[in-house]
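In the form predicted on its own, a lone chain appears below as structure tokens.
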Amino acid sequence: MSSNKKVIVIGAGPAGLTAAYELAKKGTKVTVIESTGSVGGMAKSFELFGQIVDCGPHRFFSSDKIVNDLFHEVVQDDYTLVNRLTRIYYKNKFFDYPLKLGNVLKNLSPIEIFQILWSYAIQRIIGKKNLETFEDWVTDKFGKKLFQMFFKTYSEKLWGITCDKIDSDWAAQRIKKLSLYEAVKAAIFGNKGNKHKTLVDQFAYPKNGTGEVYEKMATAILKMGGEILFNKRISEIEVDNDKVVHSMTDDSGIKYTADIVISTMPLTLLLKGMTVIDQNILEISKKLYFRNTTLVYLEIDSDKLFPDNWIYIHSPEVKHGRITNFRNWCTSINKEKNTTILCLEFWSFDHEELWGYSDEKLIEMAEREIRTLKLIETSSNVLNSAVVRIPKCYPVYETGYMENLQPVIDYLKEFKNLYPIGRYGSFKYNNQDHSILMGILIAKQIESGKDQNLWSINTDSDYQEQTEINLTGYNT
């Protein structure tokens, strides 16, 4: 690719910044336009109460060599390997994840264990051919009882719809290789030689938070002559036939020109902002929608709370679905303070009451819920608190969503210089490694002119998380 071509990247999250970084290395003139004041998107890190935190739990691992190589190239030796401890909180008890036989036997009654095995046996007999929903898929894989215990409540909190309305694609992408048989085998014999990604016991973590990956990319992009423009929201994209013309307009009316546009903004907003668009496609795209996240951070006057990196909260009596303990990641982010910062995650749609709650109400609710679950001592105090709202961060896989997404994909493929990527841009529930891979491959496609089949990344047939972490040769 000629280095005199100009590329605009909308969004400075993992996918967009990786694409900009890879292109800048080849001498391409890159301008990144970011709607917020920082890089990293959902994977950013920031200082809070004298420590460093992330937007919930973000860990790095991948089975793809080119993704691992890029991580090492950017972060170098400035990371550590964290021993993962994540548990499920269900009926006032903690269940180790991955499963451990002794823990399961201790927490469940003989009747419950029998019910799990019986429902699994029945499912193996009757089976199901059309696994269209998340509920169908998980029930077929684990049995009805285990679905109700360890999948239903959390999933419905996250997505805001019942499990019989969640598409099976989500299960296929996230837990494709895991089954009750594998889980029990792992509980008895351990995970060696059979590591499903959700069972990975270690992950790489930069010493200044997960966002350090993207902060270092941003620094490199600037040194290589690229631009990163902050607090500029793209609202209009000028289109002429099968190309985005080389100008875009943000809310201030400023125009930017480029030969190629890489978009990581929410797919629905991209289509809405086009000056010329097939109205049928626009109407179809309105059926695609996102879930919002509200993060409530609480600083607790103790450095010895629960030992988990994060906990999945399956208790229906509270609204939050996951809680992160930043004390248990990397000591360098704690800045020698003897307090603990917890992050509680709440999910909602734009129209839901929770999304419009005041900071004060959210903080009060978060403290009440964490005390309800007895995750902090009665005598512990909340020293400081903060709220972060992240709109449109989870693409909702409602049953049949691909019937609406596929026409949009086919339509956008007709544009010769527009490339939607990333979790938001491609409407895929990506992990960091998926989005990084998209960024690497779009840069390669632009440079070589060869189609990299970006829309197939993170599908049920191409899951990046099926093996153990591969950082062979990297220093810890």
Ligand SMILES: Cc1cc2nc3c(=O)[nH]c(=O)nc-3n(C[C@H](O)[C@H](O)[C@H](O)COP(=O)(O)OP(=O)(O)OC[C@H]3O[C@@H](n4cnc5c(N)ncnc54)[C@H](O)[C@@H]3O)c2cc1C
Second form
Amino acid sequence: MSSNKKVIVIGAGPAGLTAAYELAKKGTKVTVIESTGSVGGMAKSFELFGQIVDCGPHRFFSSDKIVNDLFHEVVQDDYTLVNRLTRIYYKNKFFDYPLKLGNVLKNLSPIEIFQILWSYAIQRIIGKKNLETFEDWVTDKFGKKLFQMFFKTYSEKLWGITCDKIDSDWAAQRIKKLSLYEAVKAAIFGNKGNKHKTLVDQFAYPKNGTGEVYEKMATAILKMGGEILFNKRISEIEVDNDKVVHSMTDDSGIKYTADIVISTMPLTLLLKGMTVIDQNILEISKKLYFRNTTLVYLEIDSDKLFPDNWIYIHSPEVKHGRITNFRNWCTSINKEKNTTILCLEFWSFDHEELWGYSDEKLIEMAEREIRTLKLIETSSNVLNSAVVRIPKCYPVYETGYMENLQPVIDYLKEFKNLYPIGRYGSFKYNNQDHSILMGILIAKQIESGKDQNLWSINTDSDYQEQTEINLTGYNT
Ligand SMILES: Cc1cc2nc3c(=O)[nH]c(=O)nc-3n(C[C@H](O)[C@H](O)[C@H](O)COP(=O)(O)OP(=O)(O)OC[C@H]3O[C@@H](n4cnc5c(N)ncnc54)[C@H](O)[C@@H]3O)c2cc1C
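Now that you have shown the form predicted on its own, what about the form predicted in complex with this ligand?
Now the complete complex, all chains and molecules, led by this one.
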């Protein structure tokens, strides 16, 4: 239906490229405009110190057949299955994740175990009906003590606001349908027989990093006659009073026209760039805000550090919240080198000092912190280091954020040829699979003319990881 219409996609991340790929398959003329020099967005992979790395840990997982089918269609056999090992570092101890009873008993004192069970029992008796905040939601499910041990510090590092200010939507999306009973049952009996759990114990990982999915998609788009323009940042969107987009302009003043526009650029910047906009909506949209990530990569002169793919760092004495060990994903990304690349994640807002730290300061802090946690030997050396900054990568679900987002959604729905999708594109805390699904569905909507209810992906969908004993909910 759209074949003779020209579609422009802003952003070559998972959402934008999937939409372009699906449309190109149907013969639609599609142009992707990307502000950076490469594809993959936050899920890109790149060469570093002679190896391949991702932007922090990037595990691909979906229980949705259409997403998995697309993954296989694009990646074909160029992937491997990775055994997942992730732990939580709390009070100088490692807790298996998902929790295992023996390991929990070994790590906690009898008093702490009693406190967990007692606070859980109390919670069951008192209960709380209005679960508006993350803190209320988690406490209701697990009790106060478990909330304090396994949720509070990490979540506050990640979001930069206290847990009583984080909307329960985040918990509901990421740690849905979970109970202490389930967690304990899994800890005692394991997850044998649970098909989904087995699936998430292993995950499919492209042999050249997670970004290979998008590199292959880009190649296919070009082969099908599509176009991808790099280093072009869209900053102005020319709109008329009838809510039709006529053209877009990039930072260098180049103008692009299209019949249909799919946007994956940050929602707030899309609104800010519109030439005609309801001022009230613009003001409301300014209340939506994002958290940034700074990634510090350290190359260590050892190939045997810790065994995890990544570790969640709860310890309040260090600023970073997660460490990825790229030695433990698949050997093909290590390119026969005998060093280990670690990646430490630091989160901050635009106005926080950390976001403005120099590379030198960040690298020095990362090395100090990794030594404080004793995750590398005293005798180990840092051979190389690098810093990558990812702005606006976490849409902050502050309590009541929907009161600001909903009017924006309603306003944008009135546009006749504009479709905002993606993680910061639609202010949704998407993983790759959600963004891919949005890309598939928007292409379907454009082709068929039938509304695919895109704004409800993630929040309303039965989140795929419900069967995982996802006690910490940290699939960030
Ligand atoms: C540290 C970290 C760890 C993660 N771990 C996982 C994981 O384990 N598993 C998982 O599935 N997901 C993970 N994710 C999430 C995953 O990266 C995202 O869900 C996914 O990349 C979102 O895709 P997207 O296309 O919606 O957005 P993006 O990837 O952000 O792509 C948007 C694209 O638009 C471009 N752009 C922005 N503004 C403009 C503009 N004005 N003009 C032109 N182009 C523009 C950007 O450069 C970017 O390429 C993680 C994310 C982070 C930050």
